[in-house]
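Only one chain is given next, in structure tokens, and it is the form predicted alone.
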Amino acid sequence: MRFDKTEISLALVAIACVLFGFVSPGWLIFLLTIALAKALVVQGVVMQMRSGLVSFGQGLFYCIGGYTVGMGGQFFGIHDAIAALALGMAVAIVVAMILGLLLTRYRDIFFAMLSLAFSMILFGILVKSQGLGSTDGFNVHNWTVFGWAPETGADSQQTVFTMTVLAGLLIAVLIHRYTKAGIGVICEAVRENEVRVEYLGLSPRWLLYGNYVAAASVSALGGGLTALATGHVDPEMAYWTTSGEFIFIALLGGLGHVAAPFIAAIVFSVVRTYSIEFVPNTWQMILGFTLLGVIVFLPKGLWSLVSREKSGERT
């Protein structure tokens, strides 16, 4: 199996991140863990944006992943983190396979609004479910990794961070290969001209269906890792503002590279954290101006800074 420059670079950055985690303060490890976990959800959003669809309800699968991890330990005795994450992805795939039959029949704002509607339906169900903590949610039980249980909070935090970095590396490599493969290129062709894809004898609907299901599984993984990191899940994971946050990060990073969502998620988390710290009453406005500045000066996202530098070196 051969690895290209992008995959080698991703692996080196992942190793550096894991090593950096051992010397970083707890607050920074937590911030990076949440940012990288949310970046996985954004990867799912970007996968659909590359095929011409914008999901306003990706929080649905983010929430499914998180609640599956929480419920696995709370009700079903599944305390192994890897097994719980895999179960969350499996549940999200099943749900996506059902919903995708309907959603992939629609395009543009109709797809966006329907995806948002299903996410809000889940939010409403969870809010009304007293057994799941209603609006307060519930705590995630202590977990293990292949039988090993972290002894301290610092060990738990470092373990989740390492798992998130490794999961991010695996997903990034898979998505990178997916976009370079035939099906990834065809999905971009669907975005540009769906009719021409049909003339090639391919079904755009089923291509989008497979893409939708794959994006759901990646987003559920991000939700599960977030649940492990925070030790808590609540209905806000499915709320429309959470899904809007993922779109915000996707626009901030752009579609140019598989690393863009990770960079954008970290920038978003840092800007929001310090905005809340120093200007708690206007932090939303600062985030809005940040995105506006990127749209005006970097319409292809933050990654365009890297691509411009590379193109400048070639010339």
Contents of the next structure:
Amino acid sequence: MRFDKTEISLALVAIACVLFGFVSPGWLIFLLTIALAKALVVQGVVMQMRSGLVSFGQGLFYCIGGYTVGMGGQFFGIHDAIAALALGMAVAIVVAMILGLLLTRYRDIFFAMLSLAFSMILFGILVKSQGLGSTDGFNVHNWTVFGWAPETGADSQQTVFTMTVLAGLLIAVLIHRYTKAGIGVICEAVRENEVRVEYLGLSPRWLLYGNYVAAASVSALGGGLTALATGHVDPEMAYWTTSGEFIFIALLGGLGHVAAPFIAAIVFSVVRTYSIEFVPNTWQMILGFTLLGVIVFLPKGLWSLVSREKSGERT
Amino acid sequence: MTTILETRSLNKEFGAVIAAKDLNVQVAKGEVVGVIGSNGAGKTTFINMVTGYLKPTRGEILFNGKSILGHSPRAITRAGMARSFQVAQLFPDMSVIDNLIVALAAAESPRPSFLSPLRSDARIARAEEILAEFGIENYQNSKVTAVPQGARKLVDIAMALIGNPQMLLLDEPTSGVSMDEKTGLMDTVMNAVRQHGVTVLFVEHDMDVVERYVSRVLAFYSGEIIADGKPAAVLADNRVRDLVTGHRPTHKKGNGAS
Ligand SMILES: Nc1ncnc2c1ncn2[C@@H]1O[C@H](COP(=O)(O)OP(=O)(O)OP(=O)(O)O)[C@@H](O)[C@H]1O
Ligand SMILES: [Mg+2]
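The form predicted alone done, now the form predicted together with the partner chain:
Below: every chain and molecule of the assembly, starting with the one above.
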């Protein structure tokens, strides 16, 4: 297998992140873990944006990933973190394969609203589920990695961070290839001209379906990692404001590069953390202005700051 | 002589508008058929029905003797009938060569790969050959929105030909192209078509172009076919002259083509 420049750069950054994790304070590691895990959910949103669909309900898969990890440990004796994460992705794939049959019939605002509806249904179910802690959710703990159980809070934080960075790297490389592969490019073609795609003998619905399922699995991984990092899941994960946040980050980063959602998620977390700290009660306003600024001045997202410098190079 | 396309009493109504009325058309393998008719005569509607984009109100469509009525455009494309569009249907944010590469990948498999790169060396090389064949290699890396209309039309037609169709339906291949470029464009297209041995039906408003390339003409008027036969006979027909072509001067320009 050969790796291109982007993939090697991603790997180097990932290694640097892991090393950085060993020397940085706990609060920073936590912030970065959550940001990177959310960035994985955002990758799912971005994958669909490339095909012309805006998912207003990606929180559905975020929540499925999180709850599967939590419930796996709580009820089914699946304590291995990696197995639990994989299970979360599998559940998301099955759910997406079912919902996708209906959703891929719709476009534009209808797709957005229907995806939102499904996530709100899950939210409603979880709120009513006493066994799962209702609105409070429940805690996720006692997980192991390859049989090893982190003993202190700091240990487990460190471990989740490393896992998140490595998962992020793996997914970033896969998505990088996916966007350049047949399905990735042709999903963009569907966005640009569905009629032509159909007249090339391809099924736009099948392409969007494949893309939807792939995006769901990536987002579920982000949800699972978040559950491990925070040690907690609650129905809020499927709430529409959570999904809105993912769209916010997707727009912030732009569709220009596979690294954009990661950068945007970190910027988002930092802006939010500091605005809450220094100007409490106004952080939504600050985020609003940030988004306004990005849309007006950087319509292709933060990534255009990077690509502007080396314009001409194809991503 | 085997029939490749046959329509039986094809009808299409849009509310009160009758866009197709009892169309009975038989096209033989290898024919080059020209379709003429004034604006709104139902030429595009005919192509749209035959390729599965519109469902006829009544009637039957046979391709290679089998009914394709109710089949999707993609199924009909895969069965070997391709089309181009009155307004070129391309991927506007992509370069010319990427448009062709997408078409090449589509022709290879209905299920595009999840991980292997679309822009493989083999596809790039093949796309470059096609660009050269169509004389648009200068536009290889231009966005399709930045190239002249004639080149866009050629990309559209090239994409249709990539799937190696048995039959090609061209909807006004020369519309929006300047007078002096029309012959060049049609020569290019017809050369490509002959090499692939494709049966062609094309819609055209310019009678000089029609006379130059076709062996048979269908004249549409208000959803009906009012004449069908050799170009000379159809173009000399009084109804066709009254309703479709107008009374244009009959002398040939001395370009020696027929
Ligand atoms: N989707 C549609 N809905 C309603 N009416 C339509 C539709 N498509 C075509 N028509 C009508 O059907 C008739 C035939 O239209 P069509 O586009 O087939 O004409 P055409 O011969 O291709 O004309 P042109 O030379 O302008 O392309 C016209 O009266 C047109 O207004
Ligand atoms: Mg037309």
